[in-house]
Each structure stands twice: as C-alpha cells, then as structure tokens.
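What follows is one chain in structure tokens, specifically the form predicted on its own.
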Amino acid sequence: MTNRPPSMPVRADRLRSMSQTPDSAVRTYIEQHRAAFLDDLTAWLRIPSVSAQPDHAPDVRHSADWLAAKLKETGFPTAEVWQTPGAPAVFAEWPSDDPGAPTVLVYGHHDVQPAAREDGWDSDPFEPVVRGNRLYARGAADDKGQVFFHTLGVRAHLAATGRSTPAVHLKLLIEGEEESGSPHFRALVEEQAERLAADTVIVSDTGMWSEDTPTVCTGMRGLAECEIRLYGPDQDIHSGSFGGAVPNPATAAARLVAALHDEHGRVAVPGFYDGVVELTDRERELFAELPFDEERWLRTARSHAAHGEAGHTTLERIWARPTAEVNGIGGGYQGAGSKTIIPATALVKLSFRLVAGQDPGHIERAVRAWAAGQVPAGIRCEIDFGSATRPCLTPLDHPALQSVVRAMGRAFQAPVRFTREGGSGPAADLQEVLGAPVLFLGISVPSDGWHAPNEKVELDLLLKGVETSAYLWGDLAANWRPAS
C-alpha cells in the first residue's frame, strides 16, 4: 500500500462534490481548451520517438523532455526525466491537498514504432494531419493520444470542481521503451517503487471494442516462452546407410509438437492448468453480450475456421483461457529437391499465453519435464526460456474498476461492457512489484490501426477520454478509501 498521512475523515458532502463533477462544466472546458490540446499533441507527435532504432534515441530524449515541461505546464508540481540504460522514462506526480485520497499511478508509454512514408502511409507519418475527424500520425493512438489526454482531464477537473489539486494522489510514469519490450521497465519499477507506490495503476494503452460499444478492460494474459533445440547425430547421416536404426531430432520435433494439445484443444503438459482462475457465469454472461461477429473476426485474422479449447467460445479462448502455441518448426534440408539425410539438429520454438493464478516458474519446470518425457533416448535436448510476464486480472466488483467504469459511461453517454486482453505487456510488474490492481483506460479502436500505415485517432473518442479522465479522480475519491 502507499505511504501517506494518517487518514483524516473527509465529510460526506465533499465526497459527493468530488464525484458529481458538472459534466456540462467539464464538456465546456474541454470545447474551449480543444485547439490548444490538440496543438500540443500534434507538436508532441511530429517528434519521431522510435525507441527501436539507434538513429532516434535523440528523438526519445526529445520526447520525454518535451513531456516533462509539458506536465509542469499542466500543473504537476513534479515532472522528471528518468534514464535507464536504454530509452528515458518520465515521471511526475500531483498530490491531494486531502490526505486520505486514494493514489492512482497511470502508465503509459512515449515510445513509438518504426514508421516510413514508403510502408503505406498517405502522409509523412511524423508530420500529423486532420482528415475529416481523424488525426493520423505515428503514435496519434499507440500511445502518446492515450497519454496527452490526461492532461487536459485533470485541468478539466479542477476546473469544474474548483479544486486546485485534484481529488486523488496522481502520479504518471510514462516509459520509453515500450515498443522495443520494455528490457529495462521491471527494474526502474522495482529501483523506484517507493516513489511509485500506488492503490491503483490506471494503463491508457489499450481500447475499446467499438466506437458505439465503449468498453473497459479487465485484465491482460501472461507470457512464457521458449526454444527447444533437439541434437542427434554429430553431423547430417545418409538416410540410407544409418535410417530406422538411429533417432532423428526432426522426428522428435514433429513428434514433440503433436504431444502438445490433446484432441480436445487443451494443453497436454501436465500441471498447466494448476491454479488457473476459472470464468465466473457472470463474466461469460457479459463476453456474450458483446456484438462479436465470428466470421468478421476470421477476416480480420486471415484464417478460415475457428479452433481452440473445446467448451469455450472464441472471445474466451483468446482472453481468459491459457494456450500453447508453436511459434517456430525447423530441422534438415530446407533447400530446393531432397537431401536424403538424418539432420543432426532440430528446433522448436513455443510460446505460452497465461491466466489469472499461473505462475510462470511454475509453467516452466512443467514443461521442461514434459518435454524430457517426451524425447527418445539418443536425443539430447536443450530448452532456453526467456523472461516471463504474469498475468493480471481485476476482480468486476473492485471499486476503482467501478470507478472507471462510471466515469467512462458519463462521458459515453452510454452502458459500458467488459473485455479482457488477449495479449501481454508490461502492466503486469506494476501490479507484481507495487502490489496494486491494475485497471485500463483507453478510448482506441481496431481501426485506429495501431503498428500499422495511417496510424490514426478517432477525435471525437480522443476527448471522450478527456472527459472520462475528468470524471474519473471525483468519483475515486469519493467511493474508495483503500486502508493506509
């Protein structure tokens, strides 16, 4: 939990003044102080951030210190730079002149992807541009729209509420090395966690299902991965002279990865699915009220039938379910015709999605004996695990989530629906490190097209987010008194 002041009772009406922010004050503000948010933003997005490549480490630098004086700008007594060994990270932080307010770390990232104007892009991808009422640039979603908004929704929220801090302890960390897998992420959290200690930690670096189905998502897979090299012969043998009478480790790949789901769909390790958080009836109730068209979603995935784990539906399968997936397969000849050989070496690459109460050490001792089972003796194998993110997953009736999910309808207009993310990121060693639950907040959708050409941002959602984020410190501090 965070270090604070001794809690100092708050009365009743203050709290009810923190959420019944006037939602027509907030939409005023944020329509009078529109063009200049967007200026900023646009000013932000024409520094080309790409962490990935050396050549723009300049540009990441550029990007955190614009932020930074950005923040102070915005009113953020504390707005810092903070290097790793790779890309900066910025910090700041914006106490509550109430002492017993809940502290709310959000995250997000100031990094970007690689982005050329000949991949596809109609417009020089660092040179942002309005077309109808979408902003295109690199970045306009994924994920510096996402971070700039909170800037405007605190101002907006004081101002509605004439606070002069806001309602909550806020604290941003926002990384720069999230597009190149966040290598030094863990252990800045981990170095700084004092000062990053937190209640809750709000991730704006997601989306909603829709533009008209706005929702909130509750929690994120983990991931485990590995690569399984299988040695046999000390060289590549005649298949004449030595086949059927010594083992192949090609065989052995091909073997082991048919040994890895039974005809059911599910993982045949043994001990996988040890610990693995169930679906409730009520969270499969609210995934099937998603207008999820199948087949659409097939067009979107390039594929032709659906499959996985039977007795689970498609949106189940890629949020809350743990899978096993062969990423790489390789062994032998792989030029033109035949080479009549048994191959010296084989290789197997396999990727493991998780769930809520799997442990990734866990996973991998089970597959490490699982695979020792399952090669033949004369095959010596190797496996080389990387590191592991862990799952997250907020429970429905945690308040903060409740919190978000209300101010996220005020702002809407509209009923708000779950998901969870098939993915996996970085938010995970927030939760682990700080001990807090995380919660996401973002206003994307699928078309934005994130990583991709004409990376864009719906306008209109875009200060729907602002307006969320205004809404979003009253009714926090006003519903949750987590304990000191």
The other form holds:
Protein chains: 2
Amino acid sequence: MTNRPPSMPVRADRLRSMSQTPDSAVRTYIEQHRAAFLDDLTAWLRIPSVSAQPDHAPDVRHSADWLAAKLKETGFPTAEVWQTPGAPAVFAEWPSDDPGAPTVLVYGHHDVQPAAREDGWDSDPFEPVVRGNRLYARGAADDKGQVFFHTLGVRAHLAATGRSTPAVHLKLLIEGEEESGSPHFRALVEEQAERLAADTVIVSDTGMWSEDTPTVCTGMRGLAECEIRLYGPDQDIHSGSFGGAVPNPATAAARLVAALHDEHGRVAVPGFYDGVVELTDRERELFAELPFDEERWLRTARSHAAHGEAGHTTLERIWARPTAEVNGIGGGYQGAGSKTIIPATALVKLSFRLVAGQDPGHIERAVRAWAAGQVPAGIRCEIDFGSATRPCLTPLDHPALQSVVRAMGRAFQAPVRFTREGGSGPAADLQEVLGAPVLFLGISVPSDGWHAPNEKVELDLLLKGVETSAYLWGDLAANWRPAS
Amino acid sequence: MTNRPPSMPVRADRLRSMSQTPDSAVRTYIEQHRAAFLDDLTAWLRIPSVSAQPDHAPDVRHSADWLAAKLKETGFPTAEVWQTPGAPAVFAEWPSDDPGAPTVLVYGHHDVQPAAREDGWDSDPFEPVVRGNRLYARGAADDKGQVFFHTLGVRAHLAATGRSTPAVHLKLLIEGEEESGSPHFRALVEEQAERLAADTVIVSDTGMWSEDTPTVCTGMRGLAECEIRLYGPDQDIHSGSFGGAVPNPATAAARLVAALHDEHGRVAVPGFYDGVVELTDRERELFAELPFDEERWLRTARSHAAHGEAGHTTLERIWARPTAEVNGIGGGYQGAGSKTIIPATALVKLSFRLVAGQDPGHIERAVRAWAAGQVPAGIRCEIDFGSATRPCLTPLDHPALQSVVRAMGRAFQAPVRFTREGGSGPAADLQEVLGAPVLFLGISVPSDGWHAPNEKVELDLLLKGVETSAYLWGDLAANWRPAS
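The structure above corresponds to the form predicted on its own; please give the structure of the form predicted in complex with another copy of the chain next.
Whole complex next, starting from this chain.
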C-alpha cells in the first residue's frame, strides 16, 4: 500500500459525459478510485480497535473518530460518534433530496476481534498487507472491509446517476462493541430510535456462500439461553454410605438433558415449536440448489457425523430449524482419578436457536414448565434465563430483498442464491426496535478467517461489494413499496 | 488424663482365685486396668499420624513404632513395623499354645484423617480430652480406639481364662495408609500372604447401629469405578453455526447417564445383576427389625428424599443392592454467563457398588459393551476403569460370625442385630488374597464424627469393645469349624 492523498468525491457529470451505461459508469468510477479506497481502508485497519481488551479502548475511540471523519469526507452531511457506557458507535446520515424516498439503515461494526502475531499470523495483524489478490489484516472481512465498501459504493452511485444526494435516505450505524457481545447496543438503539428510524435495515456483517456463488442471507436465528442449577444433598455425600438411596443431582441434570430431544432429534419441550414458520417447498428447493458438500462442511465443523432433526437436511437444520444445545454441563468431581461422592449440585447451560414465529418469552415459559416436570423429588431446580435475541427473516418476495438480489446480480454477473445465518446477532434488535425488515448484504467468504489468524478479504469480492452498494440505492428507491 | 505407669499384664491365676464367673472376671480385669488403658490410648492419640499430609510422615512412622512397642508390652511375642513405599503398617502375632486353634487376623489402621483446631474443633484434635463420658480426639473412633481395645481385650481374655497364650492364633495387621486410600495395602498383603494367613479376618474399623443397638456388620459392598470420555468436534464449535446439525458430546454424556437406570431405579446395564446374591427373607426381616428412622437418616444424608431401586427399602438399597452413581459429569462451559458452543469433549465419572456374587471384571465388560452401544455416530468414547474392590459378605450362619454375635451379646447384654456397610474397603483385599471370611467388629456410633471436627469415642462403648474382644477368642476357638 502506497500513501496517497485521501480520495474525494468526483463530480457526477464528469462520468456521465463519458456516455457509459450506468453499470459501466459504476465500474469505471470504482476502478478509478480503487487505490485510494484501499489506502483508506488500510489506514483504518491499522487502528487496533479491539473492544474486548481494555488496553485498546483508546484505539476503539480512535477508530470511531477516524470513521466519522472519513464519512464526512465521503459526503455524509452528518457523521457523529455516539458514546455508550462502553465503546462508541458511529452514526452517519445522508438524506435524499427526494423526500418520498425510503430510508435505509446500514449496520456494521468498527471493533475487531483480538489478534496477535504469535497466534499464527504470517504478518502483523494490524499492519495490512496484500498478498496475491487478498488483503490480510484483522478486521479486513469482519467487519471494516464490509462497512467500508459502502463509502465508495455511495460515491459511485452518485457519480453514475448524476445525483448529488443518494436515491434513498441513507443512514449508517456502525457499532463498537459487536465483538464483545454488543452489551449496550439494544439500549442505544432504543434511545436513538427516532434518529435510526428506517424502512429497511441492511446488515453488512455476514458473508456469502463462496467466491463462485453470490448469495443473499435472508434471516438469522434468534437465541434464548438459560442456566439450570440442580440441588441435591446439602453437601457432597459419600456414595458408599448413601449411594442408591437418595437422588443424585448429576443424574437429574443428565436426565434433563437427555429428555431435551426425542428419538427423531426434535426438541421435546412441549410448546417449543409453537408458531414456527415452516420452510416452504420453494425455500427448501432453493437451499437444495446450493452446491453443498456435506463432507467438506463436516471438516469446517470439525465434526465427524451429521446429526439432527429427522426429515431435514443439514442446511435446513442450521438455518431454518429451531434447536436446543447443551453448551455446558457440570457436577461433582471432574479432576484426575476418582472421588466417591454424590455431588451436592449440578449445572446445565442450554441455548435454544429460534426461528421466525418463535417468541423468546414463550420459549422461556415452556422450558421452565418442562424442566419443573422432569426433576425428581428431593432435587431443587433453579433456572435463569439471560436476555434473548429474536429471530429475523425477510420473505423472499420482499421488495427490498429483490433489490439486493438485483444489485448483487449486476455486480457479480451471476445468479444470486439465498442463504440464512444459523447464528444470532444484534441485527434482531434493529428489527424489533425499529420495526424494519433486516436484509443481509455481505461479500465475505468462509475462507476469510473471521476471528482466526490471517483474516483476509478477497479484493475482487470487496470491490463487488462496492459495486453492489452502488447499484442498490437506486434500485431500492425505484422499487420500494412500503410493506402492506 | 493423669499420667500413670504403663499397664502390664496381670497373671491370670490372680483373677481366677477370686472365683468369679468368666464374664465378671473379664469385667473386673477391665475395670482394674481401664485408667492405664485410657492413658495409653491418649498417648497414642497425641501422635498426629495424618497419612495424607507429607509433613506428618514422621508422625505416622512414630505412631507405628509406638504401637509395635505397645503390642510387645501387651505380650505379643512378635510385633514388627512393616515398611511400604508409603506409610508403614504394624504386624503383630501371638500364637496359641493349642496348635489346632484357628488363626484370626485383626485388621485396623493407625493413621488418621487431617484435623485442625480451626476446622471447628472445640479443643486441639491431637490433645485428647474427656468431656462427660466421651474421649475427644482425632482417631478416637477412627481407628485408634477400635484397634486399641483389642490390646486390653486379649489381656482380659488371658486373665479370665488363666491362659498364657490366646485361645486362637492371634495376628494383627494395622495399616498406615487407610485414610489415604490404602495405595500399597493390596501389594503388602500379597507380599506377606504367608505370614498373614488366617482362618478368619476381624475388621475393627466400622461401627454399630447406635448406643442402644449393638450390631455386627456382615459385609461391605465392592466398588468398580470408571471414567468415560466422549469426544465430539475436534474443538469447541459455534452452536449457532453448527448447532442442531452435529452430535454434541455433552448431550451424549447426559444420555449415557440417563440410560444408566431404568424407570424402576434399577441399573440398566445388561448383565449388571448377573450373579447377585439376593437377600433372603430372613435377612430382609433382620434389616427391618432395626429401629430405622428414615427422616433422621435423610438428615444424616443431608438429602431431601429417599430414592432408589423399586421394591427395596433404604437399608436394603445401601447395604445389599448394587448401585450405579454419577460421581462427576462435565463438559463445555461451566463459568458465569453463557458461551454458545458445542463442546469438543465431555466426561462422566461413574462408580458401581457391588454386592456378593458380582465380579468386577464382569461389571467392567458389561459397562464397556453397554456404553459402546449408547454412543451416537460421530462421537468417540474412551473408558478407563481403575482398580476395583470386591464385595465381601459373611453368611449369617457362619460359625465365626456366631462367635462375634455371642461375644458382643455378653459384653452389651443386649440382643445383637445385623448390619452391612454400604461403602467399600481394603478388607476385601484380605478376603480375596487370604481366602478368609471377613467379619466386622466395631463399637463406634454414627455420632462419633469420623472425618469431622470433634471426633470422639463413647468410653462405655470403648470398654464394651474391650470386653467383646476378651470373650471372642475363647468362643471362636471353642466353636470353630473350618468352612466346608
């Protein structure tokens, strides 16, 4: 990366005068500004904005300030750093001069995972380097690269269309604590709900299927978590003196977990599936069209068998079916050798992934009722639920989703397919608080190494992200129909 | 405790000349030597022979030397300290002048549990003190008091019968590592099997039902222990990305444990009950005659319900039925808050209490076969069994058992009932290596506080132990019939 002066917006009429098609105008603009764009991104990646490490708090702050300044330079009339009780977020707004235009809120994050050279990086994680056609740095894909493509994207949109403001009212909310579990995000969104109000949310913090298969993610699963504590004897007691004659809380914990699924791999908690939006035949077909290689997926999962709800494929299981998993279990003696006790207590940590139609409050009530009925006499049971994340899902025929598909198709010049995300994220808070559908636009690929050493972004894909962003705002404005 | 000169054997003819009955002669002898006996015991209790604490190794050695010297003083022609790779044992032998007499080996231990004033003791645990009719000190009941009653017992036997040698070939083996799990005991017994050879073994390291209910213990359960490790993904994986689609080793561990018992509380491992010697109707009647208060027992068990194999009482469950217990279970995240993972591994520690007729090798094979059949595809299972302890049980009609009952009945002047011990102990090694039946003669009561602060022995019961020992050798010699 050589140093260049910061890139500045180019007047739209300069491009228009070249008589190109809109798409070639976008591509030309991107090509012309690509080097400066990458220089800027490189400068941002050099800031080690690790939100999980208190030492890096000034860097996270620096990252927010840097981004706000860069967004102003890009042309956003408003770009603010929003303080939270933790790390700051950046909010930017560029209203359309068309007052009837839809409002779009782009979500991403400027904080990154911890990284150190000695973790296995081939180069300093905070000294970005291009090798081949890849840019290596912590945050290259997760998520600075994917936030940043919107900056050149919106300028290419203006340049190619000759507009002085975007075709949509464009807002950005780039949080600073995503890699630390977004502890203050929900409160921030609630507090700033009025300024964040949007017709649709575009989350650029995900990926696509592969280099060859551009995809749009249409939903994320929700999450409910609980800790179940089982109390038996008032202290550990001798298993010789008392074993076989009193209830053992470790056995009770195990029986609870064993009862969580039936013989078909379905969650056996009564009421768990209430309201679940089932996959349509069309959605199942679309999943099945993806070039899924189960053996390869198992290698990624570091696992040795596929296993789950009967009647569903692996992709359906991880994307579209609600699940229950034991994240932790513990009780009694776990050290070397043996200790002949009946333990006083045992612990189970469960998480439930939720899909559209499921309500976390209903799940909590169902699990509490089910657990109470499983525990034998003489064992006391306590259950704590943490804060839950709702699922989000955008229907395939949603006009905003269709716009993303078209924009991506123009950029990639390939059919765009659909995925979902099995995990859960703060995007659901945006959906819930703002009442807006959430779409996912990401260009990262599985090999990008999120949270791992040698994180990278594919430069070609990054520029396709710029291009998608450049097409998206016009398409959204042209095709927007408010939800009925 | 005042200081007195060490007590010395009294010539038998001195007592016989008083024309007392044998029993009153024994009681008179004990009364005459009671103070010196207690002084000696007090001196021994002052030695903090804590085998678990390396700092106390010299004290354990001192305790062995002290005991060997005291046994010689008592009259044992042979009293030796036997080294082991750990703490030393004491062996003593006093042959009968009747060459046809049976040989009896008394087992006990001279090491004690750790104890410190600050654990909640009302007085220094190694400065014995009499309060009321109780002697408080670490080891008062477990096991120095119960070893030591045999020293005055054999002298009272000689005094009352006018014999110069015991009516039986009397051997003592007092180990020094019982409170540390007897790691070298089995090897010692095997190495010294010839010198330890006996027709019957008397273990004085147990207790009786209560102050009012003298009992003889007729057996101990055996013990087989295993650790089962379950391996799923090669590392912890994200439960959002992969949950619901691969097998979870914590779930597999829980299902294994849940499958360990059937709905009747019976162990569901095929073959587990093979060979089990069932309780006879008479034995069940005898158990039921004991003044058992389940509410009180539950308080002792610090538990809140009785629970176990259907069709059996609590006493039957802990004394005469084989059981399976989870001593520990663990896998995944057990800290505060949540961590959305599928853990890579999980662990289960199981112990099986065995009763007469069960073979630890058969149990190990049965558990291995059962576990292998429970584990789903994609989960690898490893099982390690530790060294096992066999069960021991002496039939109610065994002549040696009858002798113990008669001797105890004479001492306590009350009906003697039968108990068993739910735990497992090194006595089983004596049974197995020496091929001799094991009987349990103890005078400790549940309130004695073994392993707890303020351990004590009831002085009246301690002297009943002396008296029982005094009657036992003559009765055994007179009624001994070699096993058919």
